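First, one chain by itself: the form predicted alone, in structure tokens.
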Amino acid sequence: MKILVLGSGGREHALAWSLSRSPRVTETWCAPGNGGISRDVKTVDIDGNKPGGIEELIAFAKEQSIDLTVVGPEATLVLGVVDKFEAAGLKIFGPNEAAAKLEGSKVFMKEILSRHNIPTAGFKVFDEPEAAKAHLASTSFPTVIKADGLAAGKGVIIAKDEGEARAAIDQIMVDKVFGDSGDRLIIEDFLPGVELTVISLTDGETVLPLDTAQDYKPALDGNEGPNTGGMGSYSPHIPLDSDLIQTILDTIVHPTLEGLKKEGIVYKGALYAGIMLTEQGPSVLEYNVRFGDPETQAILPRLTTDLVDLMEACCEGNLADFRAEWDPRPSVCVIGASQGYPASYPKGKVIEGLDAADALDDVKVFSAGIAKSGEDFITSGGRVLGATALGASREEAREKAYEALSKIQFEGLTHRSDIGIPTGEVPTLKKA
């Protein structure tokens, strides 16, 4: 069997690193991939966010006889690329175009949230600036001010005050710097809590849930400075049989899936749930249509069921026959980003130690932003690589990822330290 996973980040090599070790995969491709994901399995300069891309992908897989492609970034996920392949005849897990819009445009999701009654943050949406700056005399802060459509997870503002919401509504629909994703905005209530993540896969109709991860956003220790991609993960974080993850399924996932059914809508593939636990209960702070980064990287080495037969079933409809096993062995991921991220950083810096690191027992070092220059790898991006490690507690699991990035060595190379370390206390919820 072949697979092609498409995109070129940490994600994409630990879903492709995942799906390689499936024996009944033969042959592994991620395009466009990068340099460090080429160290594990093929990859070709094909981009599907790019003009023509998605076509050139199709003629691609047809012509090595691709069994099932995989798509990790969201971005090719609204751009259709789901319609596309099927259209073509061929087998891609992930939402369709319809579906994708949940993440693709922040307001079609709330809709849907606000019509199927399912619990999430008040919010107005607006068109204009001067609009959403008249609205700020009746509203309390802390607010959360958000990009519509997609902006690498970087769309989201939290305005401590009035002065901070007008220079949020100003960057984001007068200066543009989300581009058209900043032609409408939403002004939302501010939700204290606990964040949890919740991924399912589903083809439809059953919901299966992977284990939890906990996620780092800000980019430094003690969640300060600002917002970032993700600086680390650790799985698992929540029990799934917990009733909290019940609760979850029961009032936000599985009438999310038959509110968007509704309206004509199924969806299938991953579904990324971003939870705030509050003292009234789970409500949804956003979705994906996709796996999470870090997160994937610290749930699929706990992965003990073959993950091409999950997706497969995904794609075929028969999800309710398959379950999903685990290593009972927590994990950790740290991330190795480059000097200045999230803000400009440089580029091109030699990378040393990743074979070093990866020979560590029980250790994955995922590639993110790193390019090949001849037999060197090098720095391409704001997070440069996942330095992931199992262990019999978290707090070994925790010692295997450091050592593991201190093997690895380039200039400018930051981390957070606290990784691995619970962020807040998790409220339970009591059977009734």
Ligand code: AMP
Second form
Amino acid sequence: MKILVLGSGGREHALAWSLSRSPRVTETWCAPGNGGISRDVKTVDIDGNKPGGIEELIAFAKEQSIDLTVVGPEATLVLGVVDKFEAAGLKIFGPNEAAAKLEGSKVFMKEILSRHNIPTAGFKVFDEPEAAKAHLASTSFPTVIKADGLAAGKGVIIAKDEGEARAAIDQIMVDKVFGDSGDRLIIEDFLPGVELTVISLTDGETVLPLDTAQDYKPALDGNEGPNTGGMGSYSPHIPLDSDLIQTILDTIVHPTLEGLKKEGIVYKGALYAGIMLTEQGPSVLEYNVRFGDPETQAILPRLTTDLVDLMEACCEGNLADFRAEWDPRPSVCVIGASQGYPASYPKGKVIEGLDAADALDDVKVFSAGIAKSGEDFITSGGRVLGATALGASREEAREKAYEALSKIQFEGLTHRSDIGIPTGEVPTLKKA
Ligand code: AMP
Ligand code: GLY
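Given the form predicted alone above, what does the protein look like in the form predicted together with the named molecule?
Next comes the full complex, and the chain you just saw is listed first.
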């Protein structure tokens, strides 16, 4: 069968690579993909996030007789790519436009959670800056200010005091730094605790949690510096068969899917639950309607079940018939980034050593921001690549991932040096 993956980052490379390894798959495309992804699968320069892009993708999928399309990024999902593909009679993995609102609007997400009594931080919604600022008089600090819409992971500001909170409200609603995403905002209670992520596949009924992964969001070692999209990951993080994961599925993920269903929305695809483990138990920080990045680069190399089977089952509603099997060996993924990321960074630096890194045993280099220029591979993004390795222990996986990264050179390559070393408290469920 023929597969089309939509998107252009490291997550999409990991998805396309994993799907292409299925014995059922004869051809894999990635649209638009990137120069590094084209080392493994075919790429076609159509971007679903551009005007008319989805229609072009539908024409491409029909022309190439694509059997299954898999959507990577939230923006394409929020644009309703799934509804449009399905209306054209094409099979596609991901939530439809109504379900994608869970990430597309934080107000929608919070209202679903509160209507269905799912634990989440207390909140208020504002559509005027003055009303939001007036509310600060009765707020305790720190407090959390969130732009309603998509903001490329940057729409959340934790304000230490009233001054910072006022500045955040102005940035979002007056300066419109996130555009229309700041037409409304949420002020929510700050939840202290330990964060963890649970990514599941679902057909709307059955929930199949993927093995867990830890993300490293801050740019610098020791979790210092500004937040990034993620500088590395390891898997597994928390045991999949633990009481904690079961509690999160029972009290959060299942009730959310049930709540959506009661409101006429069937959620199919990957569901990323960002959880804060508080003294009172797990509470939802956010939902993403897609796989995590870089978590997916650490998780998928450990999946030994055919990903095509699991994704088709999500589309067809028979996920209950499937299980996911995991390579017991841990994985570590280290991101190689451009100098300056997450602020501004140069592009176009020539990359050497990709083949040498990939040639190491149990190593795979995923391409996040690599373009092709003639015969050269060059940098084209902040996060350039993710070197993932499997090892007998997490320590061994970590050594191999760093060995792989050491084979790769480009001017200004930066990375954290503590990926794979657990930071902070390992989440466990405190017994009441
Ligand atoms: P979000 O995109 O909503 O997950 O927010 C990004 C990050 O902000 C999270 O990963 C948390 O570290 C932090 N955060 C968000 N909401 C809260 C909250 N209510 N209390 C404490 N931290 C939060
Ligand atoms: N690594 C965080 C995310 O994918 O949202």
